[in-house]
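One chain comes next, on its own, written as structure tokens: the form predicted alone.
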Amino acid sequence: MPAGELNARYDKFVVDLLGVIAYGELSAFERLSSDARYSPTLHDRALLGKLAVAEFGHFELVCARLAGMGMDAELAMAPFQREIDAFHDRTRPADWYESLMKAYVVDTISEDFYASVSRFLDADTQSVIAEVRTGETESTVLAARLHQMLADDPKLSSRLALWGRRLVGEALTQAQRVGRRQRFLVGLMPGGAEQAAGEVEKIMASLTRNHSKRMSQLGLTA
């Protein structure tokens, strides 16, 4: 394959990566901003407001890169709003509980997702997706006040273990048709098109795993 071509699939997965991570974080934003006013208490909602501003900061870290690629950051979101949305429609919570569910189950696949595709990508990108994994603190205060949540009230578990695999479904079905749809890694596989199938399917059973084992740590049944 020639560099010229080769180097054109590169450029394009980095701008689709970069636009579904952007909207993805503008999307937690949007959702954390909005679920807040569920919280039980003014502690609870602090929490989530802080969470939000986080996630803000996220998508402007990815807004710059994309911009000192050249590329508009609203173009290369655009590819993808459409099947995000659809993703948060699919899986409205229901109340607080569902919600802070929901943020800790997207905020820890989505940050399994980005270590699994960094070592694909150029150090200044992996740069950049490095500042956005620095959710991990993030996971963790969820983790905790879900482990709280769950002490409180034992009988939530079997509602929320229910909720964690809807949302775990509905996450990789997402990523799968996006995958699909954007032809996602080829070009940047030897192989081509059938490697990278072969490592799309790795990705979301290492996804899917290291789901179960944060549903175990809760207690919940994944």
Given for the second form:
2 protein chains.
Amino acid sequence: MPAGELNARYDKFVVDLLGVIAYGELSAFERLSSDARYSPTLHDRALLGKLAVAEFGHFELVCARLAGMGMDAELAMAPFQREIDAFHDRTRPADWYESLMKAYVVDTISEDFYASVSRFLDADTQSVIAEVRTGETESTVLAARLHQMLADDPKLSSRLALWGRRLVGEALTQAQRVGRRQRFLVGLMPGGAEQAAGEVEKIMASLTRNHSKRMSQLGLTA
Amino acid sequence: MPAGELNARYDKFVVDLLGVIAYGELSAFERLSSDARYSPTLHDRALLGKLAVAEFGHFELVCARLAGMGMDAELAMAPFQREIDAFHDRTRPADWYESLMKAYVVDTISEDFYASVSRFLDADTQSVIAEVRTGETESTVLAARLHQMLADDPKLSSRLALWGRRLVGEALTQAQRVGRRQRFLVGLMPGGAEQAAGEVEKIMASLTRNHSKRMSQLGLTA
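Could you present the same protein in the form predicted in complex with a further copy of the same chain, rather than the form predicted alone shown above?
To see the whole picture, the full complex is given below, headed by that same chain.
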């Protein structure tokens, strides 16, 4: 394969990746800050608001990187709008407990996903992704709040376990759909589509495994 | 009146003022970021999102000041929750045009209000309010976007003029209700309730006048 073609494929991969991250962070910001309003206390409203603001910061970082590559962020995001909107529409939290759980699941799976694709990336893009992955503090805050919530009201466990399964199911279904359509990783693998499919499967399996581990840590059946 | 009593009244005034500002900014953040989702373009979504994030920054500033005074921000905000929520519930934007207009009206009236109470405040509180009043850039951005929107679709004028009148009417009604209940300025005036009522009336009149001026600048009948 000529080097020019390889570069073009790599660039498309990076633009797609940054596009999906940007739109994901923008949507997470909007949904989380709307959900914040239903928090039981003003303290919790401020907590979710702060997390939402951090997501907006990530969105801006990724847009800046796209602009630096001479790419229009809107164009880069457009192919992912439908599936990400569909994910959110299909997983509208019924109350604040479900919002908090959704924030945690989306946050941690995104983190895992960013980590698992980082090894395919050049140093510059890696460092943008690393900045977006400042989320460890956020996940820790969310996990602590969820722990407390489940301790206060153990009856929530079974409902939230079910909700966690739905969230991860919807997230991975939409991700698979996007991945297939955008031929995720295909251009980068010497083994082509088959090898790419294998890599994608590995990523998906590891996202699911880590998710289950986190649910267990919360005392929920994954 | 003994100095201790005067201090206590002044402190209550400041805590009330910071409480209403904090809750106002938190609510504006939540409403604006939820509305952002209905923007016609991703560019506009990012624009409203950025404004919302600035409001959250103001909320945090004011909370930090309250904490510095040894005050619980939640307690300070609580007396204003009902009226501010009522304002937002009674002025739900029907679409993105109305959201943008609402953001502009709320933003500029808040700015005016902050400016008009600043002269009653000590230097420290004044400087917090001044930091919250970084909004001039925001108002300019909103005004420019509204101008463009009205130029693109002149038929919007009459609807938005009406909407602007409703917004300011609701805002001032709720403000008056809060002001009466919290005995706004009363403790600070040598002339007591009567003098305070006069000052409040002057503030209200100037808010209305400035609002009308801004509507005219947009080519709308106020």
